[in-house]
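Below, in structure tokens: the form predicted on its own, a single chain.
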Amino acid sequence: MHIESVALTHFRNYRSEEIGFSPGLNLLSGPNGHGKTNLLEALHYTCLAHSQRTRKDKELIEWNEASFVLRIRGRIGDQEHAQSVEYTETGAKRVKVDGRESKRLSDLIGHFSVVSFSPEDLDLIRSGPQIRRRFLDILLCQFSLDYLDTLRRYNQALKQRNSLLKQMGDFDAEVLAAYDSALIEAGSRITLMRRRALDELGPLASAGYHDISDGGEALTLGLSGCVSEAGEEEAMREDFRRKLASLRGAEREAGLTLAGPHREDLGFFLAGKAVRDFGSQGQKRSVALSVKLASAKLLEAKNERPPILLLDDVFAELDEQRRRRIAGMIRGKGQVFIANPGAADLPFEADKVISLQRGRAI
């Protein structure tokens, strides 16, 4: 698969662009500040539905207008496809896929698979567990719709619940009990295939860990926060249903849902000590790229494809070991998109360089 072009209008620094690119591998270059990472970003939201650099849809907006349009195109296997975006100040969305219309911003994902990589995955490890499912999340989505619908129904019923417990005096138990059914049973299933992910994912990410780190400390992943350790759904429903009974109380006092998915965390271990708390900044940002890394060979091996790699001034952090290693590992490997401010710490040579100044391709 890969994008053959973008178009960007009311896009951060971008007022009105069309840019197009190379299947291989293309190095978007300039001075800081005058658009790479806002590009990458715009592919990044128009594949995933999401910033990889903000929550807040309304900052992506160019200063002092009301919208933003991200349009690309481009083909999977022998197939064209497009897909575009529409996001208003208000809070409006428009979707097109293959030219179906929605207003979810979830319908963008599955078709184009893309992994990233900046200087900011370091919050993969150091900030909170939102970020590593919202991580994982994504990642499962891009290649399994059926995650993506369960997580869908899982969010809904949870969004219920919640503004449930929090308005009502005396608790409605038929009503709760809907949600709790609906609860149960899209969030047991989310735990059962996050933890298959991960036993797919976790060899990956040590494999990769110990080439970039000559072989250090064994590096393994782990899901916790878990309603159940059952290894089987229905199980895992049963134990679902005895927590949130137990719970009832609490979330009565709360006002929230206090177990489920949404309570899970992703953890990193190097020697089964948690890198978050005991690793180096140096560890740290080798794991980052480790897993980042290891959920693009967990794509290829699930889509069949690699999927797109969007580096973010990744190889003037590492040195010229390290820049040789990841270098080996994504080179010929689909589509890549470099932002760097030149072609001089690059381990190789671009397929085509796209010069941006100020929000436009020269």
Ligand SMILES: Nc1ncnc2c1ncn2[C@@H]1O[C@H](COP(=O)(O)OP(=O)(O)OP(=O)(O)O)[C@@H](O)[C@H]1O
Contents of the next structure:
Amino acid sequence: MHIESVALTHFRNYRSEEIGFSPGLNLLSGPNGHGKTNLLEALHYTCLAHSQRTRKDKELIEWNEASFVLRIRGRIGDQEHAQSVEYTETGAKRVKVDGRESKRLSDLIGHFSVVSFSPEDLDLIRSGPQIRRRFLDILLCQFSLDYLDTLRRYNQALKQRNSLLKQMGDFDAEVLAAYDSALIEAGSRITLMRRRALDELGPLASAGYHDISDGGEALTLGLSGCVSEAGEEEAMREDFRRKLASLRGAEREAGLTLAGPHREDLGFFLAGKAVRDFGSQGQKRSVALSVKLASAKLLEAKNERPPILLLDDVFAELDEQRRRRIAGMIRGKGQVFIANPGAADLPFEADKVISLQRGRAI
Ligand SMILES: Nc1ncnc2c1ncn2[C@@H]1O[C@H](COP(=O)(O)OP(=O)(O)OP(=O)(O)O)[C@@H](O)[C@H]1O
Ligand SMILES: [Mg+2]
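Got the form predicted on its own; could you also share the form predicted in complex with the named molecule?
First the chain shown before, then all remaining chains and molecules of the complex.
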């Protein structure tokens, strides 16, 4: 699986540019502020339907323009594959996958699987639960279309249920019950699928952390805030229903759904202690890196091909041992994009060097 080319129109500092890639290791080089991260962002956005650094899609449009277009072409197995997205400042999106129009931005997900590494990965540990849920969701969506579909249904049910809860005056308990069912059905499956994925991701991350930290503490991952500890869908649904019934008054008061996968959190623990609260800076960095490396391994196992790796400025920040881990992972594996100002401090040679200057490949 690899991306052969990307075409960018009015995206960030790219006016109109088409850039070809090697199926191996691509080095994006160039001075600060000339478009290395922007190019990685374009690939990330077209493969995963969101930017790795902002939630405001409007910011991605070149200044003084009204829309951007991104198009990538490549191969998945022995199939040609193309996908594109046009985003207009009004919020309108036009998505095409293999020439077919599609309404949803999320239809871009699940074709080219991608894992990104950047200094901001530390946010996975430091920031709020939303970032961790998003990490989990994107990971699962990249190997399970069933998860993507269930998540869509859950989010829709949640939105409708919340807007009903907000209309306190003409509250209709029967209508609410209809939304309860959709929420419970999709929500229970989401929690179970997340838990199963963590059962596989946990040991991979733990092994990675063991290597990086030279046999340090045991790393474990856990899902918290679940409506139930039940392992079966039926029992989970029962517990979910009971929980909603017990929260009915509080939910009417809050005008919000107070239980479900949208309240879950992913926890990282070293020797049983929360890394977020007790971890040192170096431990947090190692945990974030181990989890990212593990997610690439999980995707490779699930999809039977390595994901595309996007590495932004990571080598400058890493010590020797962590560099070696990443280098070991990259060598001879799938397609890799590395943004680095120069080639000097890289522990390997690139198959293609793309020199970027003011939003142009020269
Ligand atoms: N919407 C936009 N329209 C036009 N230019 C933009 C837009 N958003 C950001 N830029 C420009 O893009 C540049 C940043 O590009 P990018 O982050 O890709 O740099 P970089 O090559 O990764 O640099 P560094 O080595 O410092 O990480 C900035 O100079 C900024 O002015
Ligand atoms: Mg950058």
